[in-house]
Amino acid sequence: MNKLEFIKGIYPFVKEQIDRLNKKFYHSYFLFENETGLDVIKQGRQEHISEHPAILGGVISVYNGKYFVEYSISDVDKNTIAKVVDDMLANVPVFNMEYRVPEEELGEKYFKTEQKIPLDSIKLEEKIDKIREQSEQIAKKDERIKNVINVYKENFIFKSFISANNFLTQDITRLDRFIQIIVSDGKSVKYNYDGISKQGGYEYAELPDNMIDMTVRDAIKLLGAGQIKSGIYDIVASPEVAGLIAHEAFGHGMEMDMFLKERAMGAHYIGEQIASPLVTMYDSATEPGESGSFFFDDEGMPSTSTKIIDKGILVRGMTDLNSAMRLNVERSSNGRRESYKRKPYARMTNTYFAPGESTKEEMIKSVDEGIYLIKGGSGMEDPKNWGIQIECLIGEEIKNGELTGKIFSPIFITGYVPDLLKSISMVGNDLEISGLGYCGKGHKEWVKVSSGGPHIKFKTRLG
């Protein structure tokens, strides 16, 4: 199916149905979604090659003056759409409008990811051979490598948004490459991982040699890792760990649908100093090529860059349409759905600390005794009380301004978010954004996100 031609062909009819709805309701739109993809996964001798189950359907949404009502459909044809519209007109009540629905008038626009090497220009056999050869090469790097998990994922994401004033389409292509190295010395088994996730084409299929070598090297280092003694430490965090802190510290807690539910401490600190003056933080769907980016969100808002913290001052949060409307704040492009079958939430996109002026080397030299946190793992936060807990996979001891080579794993960061952010005393000049992860919310709806930052120096409790 040519997705663009299909939606262009059905657009005049859908627009007529939207106009019908708007004669009764205050705001109506239709979101069409079609997602497909390919997985090539090699795990030791096992190989898994499959196409993703296709996501194909749409959602019709109306605002009746008091709340939003939505119908999702898996059969996107004229009869089904007309039947749903008839049902909504007959059965959905309408009320005096409590809130104005903000919407930009964009007209007709088409967006598409640039692929330097189109994914469909490379034969499947070539993609499979690349993963096989690479896995074999990695396995030969050290006799302690017991298994290599090598993942190649293509994602084709097409969405169209139709409302009274807008007809938008976006055709996004994303490539995920991931390796996990499992090692053993006969006494213990450890693992390490890395990869890339970018919007684009086959130009991202090749993992850099230095990334592979570092992943293997650090996996082997973990075989000798010790357990860290609990306490307060001076810390230098890598861009990956800084991104995990950004995501957990002011991620969900600054999604403003949480403000409506009175489940976010941040709602009471807008305009207040909650971090070091060195700290500026963004959530931005406009970052070129990053996996959390898009051209418009699932409620038709063009992609925006939102400054959450400005030189330590908490500026604002991220909105979906409902929270922007009810809180009477400027809308941002954070209205996202797991799929057309799910409701929209205010969700992160690419969340990161802005770079500063220091170097990694300067930070390490400034630490008498501390830890360099190298590799992130998982994290969780308590937006209502601003608690944070992050697991890091790899940390290296710093003594007298130098890395000693002594490795600790796992390491847990715990603390109160403003205390951690106010303790940041140096911010690096080396911004990096990573998009390997997904983020869950609500009934565990998952969306693709990226996070990152520069190296940062701070003080907090480790255990």
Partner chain sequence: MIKKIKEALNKNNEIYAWEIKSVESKSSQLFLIKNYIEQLREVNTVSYFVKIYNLHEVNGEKQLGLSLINIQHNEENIDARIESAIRIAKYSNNIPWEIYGGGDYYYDKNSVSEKIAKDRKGLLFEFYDKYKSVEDSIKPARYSSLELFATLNDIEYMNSKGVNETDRRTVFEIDTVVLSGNETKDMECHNYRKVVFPEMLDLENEIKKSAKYATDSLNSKLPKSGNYPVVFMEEPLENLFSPLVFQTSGRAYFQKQSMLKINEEIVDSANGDKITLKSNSNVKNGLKTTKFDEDGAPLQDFTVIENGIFKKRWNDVRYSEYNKEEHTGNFANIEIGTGNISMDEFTDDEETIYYVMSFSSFSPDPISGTFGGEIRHGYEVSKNGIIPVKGGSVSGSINESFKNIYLSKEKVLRGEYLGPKAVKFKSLNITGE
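Can you swap the form predicted on its own for the form predicted in complex with its partner chain?
The following holds one chain only.
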């Protein structure tokens, strides 16, 4: 039985159980999750070709007037669901309602990712052969290449949300392609990586030749990379690094559960100028094809696009259901879970700076002495104090308006977020969104996100 038939078959029973819960509680829902996929990973002489471990289960959630109570189960069958509902009705207390639960009435809806070339239309052998052939070709590009990790992942993310008024189902397909090149000159080992993560089909299976060539070229350059002298620099950041800045700077700090916890400085600056007037920033789950997109979030909210910063003015944040209720703000579709086993939090989706008018060449030409940050790595938020930390894998020196070829690695960006954003003096016309990464909340709760932007020019501290 396929996933859609399964959920349609069990729906009348689940709806009955939700109706039972709603006689006692103020709001209840059932979220079903079934994530499957295929992994093809070639790493030197080793191959890993397998289904990836499925996520299959569900969560029943109720609001008792004061707080939410949830039961997560891996056995999604009538017996288990009925037992959970009986237990909740018998043991979960109910209180006077403190906050009203906002929910749109949408009825029954089914959403599916469009695949231009359906993944199931290509034979497994063809997919594997392509990865093997490509890995061999990459390995021959330079004798300093010691290993090539070539990853192809198909992800089928199926979720259904059942509440009093809604029966929503989404069937999302995402393809992840990733290469990591490990190089050595006998004295040290370095690596570089790149890839694509897009919702869609086999049309994203091919990594562009120039992406592969650049990844190899930069990996080799890293063997001679030096450590940057710490100080304040004029910086041009690639769209990938700009995306990391968007994500870490005013992404985490505008997740509104952080407002409730008094952990976000942004709560005090809504409506104020916190960035250069050149800066406009969005979080949007509605971007077609981007890896952080969906049709509804894990609390049943249809996908939305949120303008977080408008021409430098802080506009609003992103909500999960609890923060929207308690702060009495309009819900956005940012209630996301790592899986059915975890609670929802306010989380980002696709976060990016809007494009401007400058070109990358104009930006580099305008720098006398500075750094072009090419490749990002990881970052960490500090919404409470607007601190930022981003580790970049590759930066190249700029002198007299030209790239010199001198490479530094790793480079750490640190600073005070408003200072950094107010220093943005040029914004590129070349928006790119990249979705290779996952995002954690604190040090856990990993969800798929993307981030991006155009090239941007700014000034901050590097080390």
